[in-house]
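This document starts with one chain, in the form predicted alone, laid out as structure tokens.
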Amino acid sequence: MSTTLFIGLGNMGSPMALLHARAFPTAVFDLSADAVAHVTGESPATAVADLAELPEGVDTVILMLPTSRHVERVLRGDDGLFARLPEGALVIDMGSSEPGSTRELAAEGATRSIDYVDAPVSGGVIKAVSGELAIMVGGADDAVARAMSHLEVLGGSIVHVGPAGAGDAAKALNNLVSASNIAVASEALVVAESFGIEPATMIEVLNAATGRSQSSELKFPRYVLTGTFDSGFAYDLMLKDITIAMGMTDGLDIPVTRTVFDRLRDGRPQLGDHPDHTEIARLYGLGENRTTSQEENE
């Protein structure tokens, strides 16, 4: 029987694995025993105790890992999955990886007759739970076609953006825009407050006018103005993603996003341990009644 091995059960990976296991035979692995127990307890998924012992019939692997280094460690080497998956297997990397690393891994997989697709996601935990993630897909046409049935269980918008690594590039650029939206809106609220306009009132104005964005419509009302800062996507992961995006910009004239990147990178020490990405607003003095934060992928 064909089985999918889903690796990485964090804030995003866990609800994604639950949805996948309800649609396909799925085995799950994570370093957190609690995360594995949650997914296997709430779905038909089976647990994998050790990646050294793959379940029988695994021909598809979905990765939801923090960085390219984690992906490389799982796939490469004598004990890596590339060496142990059957010819014709499919690997779908759904984390936010580096486009250059992804291209290399796709080429390495091809030498072993393994298809490789990068399919990073956006939408946060809410969309991961509902199966409405935006998925940006990179890879060869035939490999992407093979991956689509798996992606359709998890995403509401699935766009094949180009060859291997293109999905990761698109995700990094999306997060650069997303982070910039939070920073610009934060500055607007600070200016508005100096004129006697309450932050919540200014957000209402933005959302009724042309300045609205996903950040103003969701993140400010739910996570910033409440001071909870618990979107489930870490500042450090956002910073990782926008660093990837900036690494693609050599020789290009991008003064606006370069300024945003410098501000968010240089302001990171102000935010303490494990800040949420919505705490970008705290760099501007907003939402100082912080109550909690969480760390994971968006």
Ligand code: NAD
Second form
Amino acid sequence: MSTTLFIGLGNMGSPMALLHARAFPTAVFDLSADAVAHVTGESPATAVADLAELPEGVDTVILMLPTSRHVERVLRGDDGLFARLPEGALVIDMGSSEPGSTRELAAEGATRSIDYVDAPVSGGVIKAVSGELAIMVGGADDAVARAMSHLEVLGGSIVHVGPAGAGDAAKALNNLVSASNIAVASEALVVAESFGIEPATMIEVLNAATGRSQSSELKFPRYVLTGTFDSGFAYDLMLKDITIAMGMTDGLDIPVTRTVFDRLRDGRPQLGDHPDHTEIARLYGLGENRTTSQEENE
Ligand code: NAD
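Could you output the structure for the form predicted together with nicotinamide-adenine-dinucleotide (NAD), given that the previous block was the form predicted alone?
Time for the whole complex; same chain goes first.
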């Protein structure tokens, strides 16, 4: 039986694997046995205890790993999946990876008749759970066509943006805009407060006006003004993404991008261990000891 191996069951991979396993025969692997047990306990997915022993029938692999280094480690080398998958297999990398690494991996896969698609996602844990992720896809037309039935289970929007690596490039640029929105909205709230306007009031204004963004509509009310900072997307992963975006800017005039990048990189040591990406707002003192309209309503 044709089986998909889903590797990487973290904040995003876990809900995505659950949806995938309800639609297709799916085997799951993560370095965390607890993560594997959670997915196999809640869906028909079967557990893989060790990648050295691939289950029978695996012809498709979906990766949801933190960085390109993790992806390369799983695919390359004598014990890597490229060496052990059958000819004609399909690899779909859904993490936010580096376009250059992805292009190289796609070329290596091709030498073994393995199709390779980059299909990073946006929408966070909430859209991963509901199967409404925005998916941006890079790869050859026939490889993308093969990946489509898997992506349709996970995404609300699927855009084929170009050849291998193009999906990853689009994803890095999306997160550059997303991080910039948090930073500039944070600055607007600080300025507003200096005029005596409460942060929650200013967010209400932005959301009724043209300054709104997904950050002002969702992240500020839910994670920043409440001070919970628990969106499930790590600051360090966001910093990785905007570092990828910066790496694409050689020779281009990007003063705003450079400023946002410098602010987030230089602010990182202020935030301690494992900050959430919404803690960009904490660089401006937001979200601490504040009364929010949400608390007032409780
Ligand atoms: P995470 O850190 O929560 O999960 C990563 C998982 O990969 C962990 O469970 C870890 O044990 C596992 N892992 C690491 N190395 C492994 C290996 N060699 N073999 C098997 N499993 C391994 O990360 P996440 O938040 O789920 O993000 C995954 C990817 O998706 C990243 O590239 C991230 O940038 C991207 N992304 C995240 C979000 C979000 O909201 N969290 C949104 C969009 C995109």
